[in-house]
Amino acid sequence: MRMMETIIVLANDPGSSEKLYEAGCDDVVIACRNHSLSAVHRSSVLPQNSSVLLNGYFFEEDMEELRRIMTELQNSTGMIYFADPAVIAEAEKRGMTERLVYKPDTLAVSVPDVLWWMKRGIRSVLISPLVTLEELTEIGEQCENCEAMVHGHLLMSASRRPLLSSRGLACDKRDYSLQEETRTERYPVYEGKEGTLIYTDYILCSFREICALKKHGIHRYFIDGSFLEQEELCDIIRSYRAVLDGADPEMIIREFTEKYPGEPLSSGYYEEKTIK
């Protein structure tokens, strides 16, 4: 049976869902305010039809809030992207386990990792983008229904320390970047209630690789909208949809880079292992 290719987009703006669907995505993920490790704009209103990013970590003092959120999400239809096992425990109590997608950013890097989480009865696992294309396709061949991040800035570091506001800078802003003394690259940085997030200077781009993912059993593709404007995000969706429908990736890359010449697109770790 032919699997349908699903494009999932973490929306930079919760109000942009309609435009993203029109551009060709299949699911929009809205970040939950105060409980999402992400630099996208968050929403205090939990969506009924879209998926939810709930990948923050819940400590003892947060458990009542987690229970409230999970109870509210019982009446919704979307997926729940999580990282804390406490979310599984609360989902099991409510018969919601099949709606969970494990998104630990850097931890799901092998076939055993993915299979262990899938055996918990969840819907999918978002594979870490810190693996090579060879490793990614191996996971796709052996693990059904897994998910791959194909586009966006990668989260490099997450700290509970308020690294911006402690230096007198306003938090909850998305126009800050860091630059090391010995390098020219600038790394997007964001501070919210959960702490400080530092992203890669480059944007992972998989126009060339997405058909290999499709061939090897990965049919769910995640796009992170952090720091991306709505028009560009819509063009990204259209570009991936075109490649999946048979367009030449090289032509798509030329057209995209002509329209967005300043974007630091990169193949990330597809061709180079993080540990040698």
Contents of the next structure:
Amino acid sequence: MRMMETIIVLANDPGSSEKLYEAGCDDVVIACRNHSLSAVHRSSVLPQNSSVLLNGYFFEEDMEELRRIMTELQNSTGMIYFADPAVIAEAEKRGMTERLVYKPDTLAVSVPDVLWWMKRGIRSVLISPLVTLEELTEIGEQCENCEAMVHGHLLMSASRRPLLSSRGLACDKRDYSLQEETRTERYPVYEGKEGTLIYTDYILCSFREICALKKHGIHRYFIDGSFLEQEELCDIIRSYRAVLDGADPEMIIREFTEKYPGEPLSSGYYEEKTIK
Amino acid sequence: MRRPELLAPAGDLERCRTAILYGADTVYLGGKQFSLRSRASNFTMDDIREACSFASEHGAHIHVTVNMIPHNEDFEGLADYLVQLQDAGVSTVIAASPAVMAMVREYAPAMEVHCSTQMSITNAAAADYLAKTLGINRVVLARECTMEDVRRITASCSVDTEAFIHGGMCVNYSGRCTLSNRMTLRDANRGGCAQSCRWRYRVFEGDRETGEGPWFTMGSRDLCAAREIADLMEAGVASFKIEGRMKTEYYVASIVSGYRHLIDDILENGGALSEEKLLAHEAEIMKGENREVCPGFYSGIPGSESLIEHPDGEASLNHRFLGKVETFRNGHPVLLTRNPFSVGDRVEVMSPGKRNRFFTIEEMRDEEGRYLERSRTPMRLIEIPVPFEVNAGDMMRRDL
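Instead of the form predicted alone shown above, give the structure for the form predicted in complex with the partner chain, please.
In what comes next, the whole complex appears, and the chain from above leads the way.
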């Protein structure tokens, strides 16, 4: 059976899903305010027709809120991206397990772990971008329905601590960056109510690799819109759609980099294997 | 009040023995493979067998960390390894990957499975879910839990809880930090963490440097929960974990001994200690510490006071440790020296299972029998008469 290629976008502006759909994405993910760990644009309104990012860690004091959110989401239709096992526990009680996508950012890096989560009856697992292209395609071949992060700044760290405001810097601002004293790269850093996030300086780009993912059984592609402008995000979606429809990826890269010459596009860990 | 397990780290056999002799109920350690802390010396399978044997003789237990977040290649040989651990007498595997936990259940069912803090468990429902689906026996709580979180999770959770009480703290959620991966290509979740959070950073707002302080560092001060021990015991936490598989033997002895006495004192006193006693215990624990400490999240979400100001936050290195009794000469203990000391110095002797004792150095002699006024060089064998009985393995430190 031929699988439908699905482009999923974590919205950089929760109010502009329409433009992302028009650009060619199949699903928009809206980050749930206070309960999404890996997002810098969040909404207090839960989406009815699109997916929701709910991958924060729930502390005991948040459990009532989790139950309220899950009850409200029973009436919606989208996927629920999660990391905390408490979410799947609540979803099971409500018969919503098949709407879940496990997105722990760093923990899904092997076939056995992806399979373990898939056996829980969830829809998909978003594989960590920390794996090489070879590892990713191996997972794709052996695990049906898994999802790959294909584009965006990668989350490097998540802290519960208010690392910026505790130093007198502002909360909820998206133009801070960190530069290590011996390096030139700048890492976007953001503090929200859930804590502090640091992202890679580069933007993972998979124009060249997406067809290999498709060939090896990965048909769900996740684009993280954090720190990206709306117009660029729409162009990214159009570019992937074009490559998936047969356009030459090298031509797409040329066109894209001509329009966005300063963008630090990277192949991330695809060809760079980390050492132990 | 439940008597908690005191769980100590060990980077090698010597530190494992020391931890047990100084009061640890259980020691956790890593093998050569499958464990985080790849730079800790780590144990061969023979070492693990010997550790289990020593632990068994002393009524203690051994837990082994299989807590890396494994990639495909890391599963190679894992099933055999788990069987060997079980056969060696290991009581528990600490794991962070559900697939690894499931393999322990399948291949080595006599061992318990404890869910590592790398899974960042912050509520009872999450722990219950893993207990239901994987049969885990215990959950190591995320270090981000406040005391209230610990109380509430422990009260309603279907499995035992374990909480950190002392040692290094990740500034980020454990298992969710890849600073090291990006900056050094060393995989933080497979034992390669370069502690990039402790480096120095400049902060920019747009293109403008904010000028916020001289440097921005993220490294957390170490945890010291001496003041929270009674509350953690009251909450019913099953196990108190000390971090530090890369720490020295002296550190292990000091910290384990300090918490052993504190826990026992609380139990003997029905759960509460006077401020005076608590201060004394705290001071005792801090004798072995050489880094800045804080109560972590137990007193709420920490602010900048919990962060190290310098990446080399160990500037005030602890030079109190004088050495360990190696042997005897002329009826006197012979110390393998670590830091300088002089005749006239007041010395504290740490002996396993005993309250610390004190004396003043009246004289000392070197390997050739020459009398010295001062020992300046580490790793010398210096004979020191002590006015009470000491044993090989006892440690001496300066009493300030």
